[in-house]
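Here's a solo chain for you in structure tokens, the form predicted alone.
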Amino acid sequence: MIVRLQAFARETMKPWKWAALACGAVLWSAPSPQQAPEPKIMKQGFGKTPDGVPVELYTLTNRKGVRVSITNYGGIITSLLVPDRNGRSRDIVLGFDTLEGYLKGHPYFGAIIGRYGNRIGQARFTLDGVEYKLAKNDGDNHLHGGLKGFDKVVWKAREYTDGDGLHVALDYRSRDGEEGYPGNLDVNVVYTLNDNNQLRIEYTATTDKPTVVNLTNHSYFNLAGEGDILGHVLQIQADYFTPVDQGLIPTGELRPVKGTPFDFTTPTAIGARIDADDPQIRFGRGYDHNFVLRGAAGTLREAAEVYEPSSGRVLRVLTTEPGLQFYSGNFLDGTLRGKGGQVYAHRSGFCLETQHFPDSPNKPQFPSTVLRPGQTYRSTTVFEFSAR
């Protein structure tokens, strides 16, 4: 047996190491390769609300070392670790390190968005012969669900492994009155993370009166994980946008992209054109419109790439959903620390929100947003992370 083991080693070995095992009275075996993690969720407790309530933080790692933490306080994505060309990890996302810092208060950084995702103009709309008003909380319109919206509630959350990957699923039942908007609507998103490096999530709903529903992720991503984002190169999907008024609230036209600062049909950096003299650019200080994209809604397709040089990390945004809020940290001022102490400055994250376009309950030319009873909301949208 010894005869035939040593026989394979002269055969197989490089010859320093048949050299080490001829010298030698044991037979060498190869160094393991540094074992791929597997795959694991831990969940630990995150604080309490004000009034009491525990809060829990869920981290979920896959095989390929992408690490993500996702808290049932309003579904925030409080972290994201991903390898950039080196292999070497990176929190991509902006945050906190506690609950204390969402608690402040901030632009959404992470979160759930719901009802309504976006502005809803004048903070009203009439749905079946009836008006609904709701809060006003950006000026004179309505902006992401009211002054506590999905992003500010604690979500019932369980973790589960299966075959597509980790889990974490978030219920939420939102009040009939809640916000201003009618029905009780029951809510349900589950976060997925697979060994291909996706993120998905996926969110349903259902109603008991006729209401409107937009629901999207507000997470801020910074390739690099610091600094600003205008050297990351861009391309969207989409050969329309819907231009809008000064308080940034759509006029109802879709513009072509082509000969705009808006054309991002090929890769373009985002800093390009960011401060080009044009009207649109005014209005949101920068990028802060919605992109029509191409293909049919309800189709999981591409929507987004994004690309960052000296990292070599690489974004690809796949939805359902007819349109992109493409939002360039505009309104970041330097006034938020987060993770780490970091200083949120102007233009340090960027958010790819996948969404109905801003403003449809008031727009019957844009896709319907109503939801009525019997009938379920379904919206699925994958971040997918690579390297190059």
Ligand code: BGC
The other form holds:
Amino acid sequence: MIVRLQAFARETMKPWKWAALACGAVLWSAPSPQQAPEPKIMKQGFGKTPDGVPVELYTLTNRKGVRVSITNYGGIITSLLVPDRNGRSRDIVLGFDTLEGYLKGHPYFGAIIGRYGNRIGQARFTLDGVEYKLAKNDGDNHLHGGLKGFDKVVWKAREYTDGDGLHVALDYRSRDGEEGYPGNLDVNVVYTLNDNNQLRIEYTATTDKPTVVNLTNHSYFNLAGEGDILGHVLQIQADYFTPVDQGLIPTGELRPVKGTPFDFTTPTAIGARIDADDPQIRFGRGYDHNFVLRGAAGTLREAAEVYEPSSGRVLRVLTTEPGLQFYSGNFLDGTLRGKGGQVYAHRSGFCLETQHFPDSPNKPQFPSTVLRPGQTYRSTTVFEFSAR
Ligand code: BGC
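Next, report the structure of the form predicted together with the named molecule; the form predicted alone has already been given.
What follows is the entire complex, opening with the chain shown before.
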């Protein structure tokens, strides 16, 4: 049909008209840039810290319509656009539109957490016979690296593209004694977005004195982009969890999840048992617990999958870490206004923090978090997005 039309046009039209028509047809049949955007990284200014340090925002867009923005202030993922089952994109992480929002204080939205993600009991630990006292910022305990953790520092950033995807590499030197930790720690975190809709986070660190390290990312997800997260269906690859005391410090026990509200070995709605009459649920005010992941730590394997029924969005989490903190946003209370003026209500976001177990520096029976000079700390986590 097209061939016959072309022949007709060639016979009946002046040559310049035919050329213009043919050219138009070629343009018309080429895929529009919106259908298959070229992967790209955009860098913009994102304001300045109170002491005048400029901060950048890097936006990575892949060919499949996933777009992630990351700032070198705290290494924070500020937005993450993911298509639903009909191809409609929404931002699926909690956060703020501007740097000021983050500077005012917030519960670690999207940030890199260190030097030690999660809690250290009594804010102290002993290593090689020396006791180290850490900042107390959670009652008597130490949480997420202290008063000024890695979530509140400006990282040196570099963006680049190669065969593996789009990258933002972040570097930070945590000084000997910072928040009470021993040793200068050189930390490198690389975020990578590829065309398989995977956002990979690779952490490495080295030290010049024995220390402890446990790095993670603290993104709050809401796969519907609004509302509470109770209808999200969660599966965690864990047969055990680490029960906690009232201060959320693990007791040291590994408890089977079987027969408890912590059994997510088969896909289960987050809200199904979140208000169960269970002491562990009471201590956490919902879920705020470390799960002991199946399989060998150090190998990248599936940790969890979350499915949101109304949008069809799916988040798969893979990690090399031995543990996963599932936090159901219990401390969100509607006082924070985030992007576009959205109110972050109780349980409107959940975190899946890949990690070593909380309080490991005081629990010799847990996998070790000690890093010594000459060793390299390595950890990889992948957030993979799809829709069904
Ligand atoms: C912790 C919660 C804490 C939250 C801070 C989570 O990783 O497990 O207990 O309240 O971070 O926002």
